[in-house]
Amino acid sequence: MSTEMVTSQNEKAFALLKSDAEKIRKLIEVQMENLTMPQCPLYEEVLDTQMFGLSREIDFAIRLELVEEEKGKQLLVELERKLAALHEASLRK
């Protein structure tokens, strides 16, 4: 396999992970916008499940050497920060 093809596959893998991370980020933002409602355990469960699924996707891509470990972990760190901000905001309400 040529280096160019590998790079293309790596970029595609990272783009797919970023797309999945963006979907979760949107879920988080919707929840933050609707904090006037009581915390919804079902919504939190969905976010937890989505985060777990993304972490497994990232681990898989890293093991296949399609994504650099640092880049993959950074996606999770950014989302975890958003989730922490959501949690803090919900506690203040």
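Numbering follows the first chain given and starts at 1. Rigid core here is just the name for the largest C-alpha set that superposes within 1.5 Å across the two forms. Note that the coordinates shown come from a computational prediction; the quantities given were computed from them, not determined experimentally. First, how it differs from the form predicted in complex with another copy of the chain.
- In this overlay on the rigid core, K82 has a C-alpha that sits 2 Å or more away from its partner position between the two forms.
- If you fit the rigid core between the two forms, you'll see the Cα of D48 move by less than 2 angstroms.
- For I28, a C-alpha deviation of 2 angstroms or more is recorded between the two forms after rigid-core alignment.
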Contents of the next structure:
There are 2 protein chains.
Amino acid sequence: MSTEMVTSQNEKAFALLKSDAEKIRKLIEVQMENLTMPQCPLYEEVLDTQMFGLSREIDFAIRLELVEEEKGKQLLVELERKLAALHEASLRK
Amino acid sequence: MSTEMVTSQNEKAFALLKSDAEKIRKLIEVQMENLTMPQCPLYEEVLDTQMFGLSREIDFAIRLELVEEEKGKQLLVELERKLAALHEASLRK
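Would you mind giving the form predicted in complex with another copy of the chain, to go alongside the form predicted alone above?
Every chain and every other molecule in the complex is listed next, the one we just looked at coming first.
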């Protein structure tokens, strides 16, 4: 495979993963704004399921060598950090 | 990209998805053999989460054009059919 073609496919894979992570962040942000209880079990369940789904996508991309392991895991860590910040902010309201 | 290279990457993607579907089937089979209650809420939750994870992987592969939409969806339908059969069998025990 030519280097450009591999790069383009890998970039597309990473862009998709980043956009999926961003969707989860937005979903949680909207939930935080509209729920009075972030400790609600339903909220926890939605979050856990969404994070699991994203981690499966990232793992799949890593196994296909579309995304480097380090870069993929970093994406999850960053999302977790953003969600923790949202959670913190909602508790301070 | 040469046709052979695209084919090889697509085949690898589909093989990974098939193997992940098979892992879920085995997990459920083991659960069925060891649980007396397939209507247990924990079982339902594990199954739902696993199916969601696989559906996210399949969707990701379709969006990257690694797997045809029809083929990807068929994989989920087949797994659901196998799981329903396992569930049926466990009820008849």
